[in-house]
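Below sits a lone chain in structure tokens, taken as the form predicted alone.
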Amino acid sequence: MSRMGKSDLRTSAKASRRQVLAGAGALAGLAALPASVRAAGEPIKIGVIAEISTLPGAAIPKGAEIAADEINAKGGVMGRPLQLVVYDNHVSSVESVRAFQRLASQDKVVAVIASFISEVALALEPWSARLKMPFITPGAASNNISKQVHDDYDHFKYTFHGWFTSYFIAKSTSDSAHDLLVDQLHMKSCVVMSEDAAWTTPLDEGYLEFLPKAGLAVLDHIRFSPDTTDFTPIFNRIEARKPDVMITGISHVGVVPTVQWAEQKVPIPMYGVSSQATSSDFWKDTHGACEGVTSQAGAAPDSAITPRTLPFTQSYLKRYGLLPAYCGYSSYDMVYVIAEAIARAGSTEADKMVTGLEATDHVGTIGRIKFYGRTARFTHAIEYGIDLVPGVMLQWQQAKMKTIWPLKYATAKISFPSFVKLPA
């Protein structure tokens, strides 16, 4: 979603099972092609650029690979197999741009799925326009990604936002807070605590707009450096305001504040966005300190948001030995969205693919996926709604991630550790 903080950079031991290709940052992420499919026609290549060394980033090519394999097993697209070409950007915008250029000029891909980091997505967007290369981010959140498409459609129309904008993350989190924190737990006040990054500026603006409407008065608004290693002063400041809950916006910090929150027995629940908490490794990484921590996400490993959610989750677990982080779900969905757009357009020509993508109406793992149109505020962003893509709230309970919202998909009730003080 934003810039990687050094203090909480997390390397996944199982980040890649692919062989490094010649050339810096390149990985052989080519989907396995059954012989019967391989012979059917020239492959349609889709580029993938991801932060392979991070928990969320590693899920991007893995989710995409499962989708490509499923599509190829059914005969590919227009009789042609899909082939993924994957690059590790090493959490660098510069390397991402180089990979994007190589994918377009040398690898001859027809579309690119790239990054969960907003700064990276924003760096790639002008190149998508310049090279007329359809580009979808499965995890970055900055409002500016789709705002640029809205403001200069003819130039930036090749970019699609395959994840929630920060605005809709704030809306989803606030909607869930109304149902869970206000209605069920009778909370009345909060402090917003977010890392200082591109994606959290509009997120916090959304929080400050939506949380009071949900019934939570905002007593303070704290932004901290992603390199923060000691959260004691921040927690002390929050405790001094005596809120019922702290609403978080954290993506590349996660382990450190969570562990310190539990060790210091901060009596205020953590609720909101904690992207690292959507990985099944988070319990182990925090040594169980994440009990009661919540995070907004797109899909849940324990709840059938759609008929595709649980089968994908099980396929991912079987193949990689862990549950997918949030952008594993969306990258899986975006491969299907691209494949269907190509079939709909009957072509891999860029402008025709844009038209095909704009007509998307796909039931994926995260919901019914449609993109906002040319005149909408968030052009080419995923449409938000309870019957479209509502988002989910996940909570760690006894070493497992549980769905606690939307209520119709919930597999558990919200609860917090004993050191947390709830309103009487």
Contents of the next structure:
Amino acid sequence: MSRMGKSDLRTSAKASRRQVLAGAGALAGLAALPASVRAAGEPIKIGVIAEISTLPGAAIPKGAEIAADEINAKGGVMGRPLQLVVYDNHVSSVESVRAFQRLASQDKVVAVIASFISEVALALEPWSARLKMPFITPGAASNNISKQVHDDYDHFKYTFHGWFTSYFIAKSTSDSAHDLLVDQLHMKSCVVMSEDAAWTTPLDEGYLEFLPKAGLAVLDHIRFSPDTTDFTPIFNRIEARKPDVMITGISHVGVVPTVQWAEQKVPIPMYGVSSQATSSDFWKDTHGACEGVTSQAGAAPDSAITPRTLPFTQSYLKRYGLLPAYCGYSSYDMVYVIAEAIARAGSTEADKMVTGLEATDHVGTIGRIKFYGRTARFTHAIEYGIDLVPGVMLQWQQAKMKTIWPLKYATAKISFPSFVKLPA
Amino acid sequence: MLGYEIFVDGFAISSLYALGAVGFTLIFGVSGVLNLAHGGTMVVAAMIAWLVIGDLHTGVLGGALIGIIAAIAFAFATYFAAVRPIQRSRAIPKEETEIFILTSTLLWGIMIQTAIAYFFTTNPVTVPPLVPGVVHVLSVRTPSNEVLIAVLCWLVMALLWLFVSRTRAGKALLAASINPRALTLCGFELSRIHLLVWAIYGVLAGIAGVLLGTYLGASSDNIGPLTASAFSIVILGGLGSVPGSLIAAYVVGYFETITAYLVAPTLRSIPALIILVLVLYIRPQGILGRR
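Would you generate the structure of this protein in the form predicted in complex with its partner chain, following the form predicted alone above?
Time for the whole complex; same chain goes first.
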């Protein structure tokens, strides 16, 4: 269709403009540094494919650019500077695949960081295998991404899952629900409410498995279309079940259900994953209707999970004027992970890089990052654990994102707006 | 309780559909143009209202007004950029004008969609409610804003009816939809009537767009579905028939709501489309169609 041709032109124009800008920025940065740490020689290129028109997707190239600039300022990788080649995929798997092919054949990148949408990551995975191109998704969650690596390792080993699997998101959310909702607020029951998408099928399985163990009986399980605009029927159905809380799994939608929840004064709190709420624009976009809304995320802007979390948040805020959405953190970390893997392997050759990536032990912004091994259930996914990457639970409180879990990193206590009824 | 919920919830959304579709059907009735950039007009109104309320602090009413003005401007832009040049073109055969206008308004709508996605992202924006708080209607907890939407929609449609039946300009408008040739013979300038109908369309679609923004939110992704829903309603009601569109808006609105409540929220839009297909088979002129 003509639309694709047109956007194709736009991506390439954008990419070249970005390259020039990145180059100019790198030059300006280098001029200020002593000669000894200047990166020289042929740049090492890393591809980035992202949904730039969405809140989470926009954070992917932004986070990656900060990491690349920092690495270049310290002398690059093996004395060579990193260069990012960025493509907008317009939230389309087809365009993502084309961008991936172009990155491999034309731009000659050594690895690709791409997408927060599972459907896109799953479409790119076979191409990563075919083209033997190391590929990391910094934000997609479907279990199948790392499960495929486990099931056919020799073929799919080039794919790394630089974000939680849905299984671990469900685990992290349920662990936090146990500490906050059950222990502190004495809740006993919930309704699971998720958008119908590839990442939520395993998420919901995880919710249904872990939530009862955490102490919340699941009274109902509702899946709705990501195109939904009127959430009234869904909220009414949930209310009729009289649960203490609704556990969300939403990422494609966010602003609309949040605003309708607050406008209709639905007395049941929302808790769980709400990816759009991890962007600082969310307060403005919902006119403050997100007071009390939570989201599971990798890191929070106000809590030092590692010594790197807050400095990164600050440089992102300074550079772009807003706080990073969840995959901004992981994209930043994944550029470091790739750079370290290249240094470890001493090569940009794909198979050696895979070995280098598998040896990853990197303290990033979201925790201590290691990848599960070949025999684990989720090969090449980041390892979940309170001392590794724990995940955090954020909550919007008075126009600020606060960390409410893990308790040792918490900067605020959980609280909900006054129209929400909590168990006595 | 469930029955009341369906009644109240369905009424608000159907009223909004009705207002959105009336302008669309009016333009077709008067000038024979199917404006496939219709969703764009509504989303532009909501986006501009959202933008000026957030950045210029105009207040909700001021923002709503500016949003409606933007919709009128956009309606004229559509007319002068995508409709008028084709109507006047000598290169396009008269009998193919309609299909060319269909194409040009469709492309115009896509251009607006792409531009909005580029500048404002595809993320939906919401206009703050005109009135905050909730009231109980038939014991259903309903946002006051939703009640206001239903009232405003009917008020605007009543005003439109008064205009068409009581004023000279309105009567000319009605006459243009019945027999444009006779109207020109009576000394009326048809092109001025077309301008008038596009202005009225801009007001109606603008109000519907701003109200939509306060209720369901608006994003560039909505442009296609909004056009499609107005299109289905107008086909179902009978092309060019305002009362037909009103009835059809409630049929579609309630079918969607009933499906969302009783079957599954995921399948919301399916039954209305099935009815549409059936209507095309059994009664292609629609509920109150003239042809």
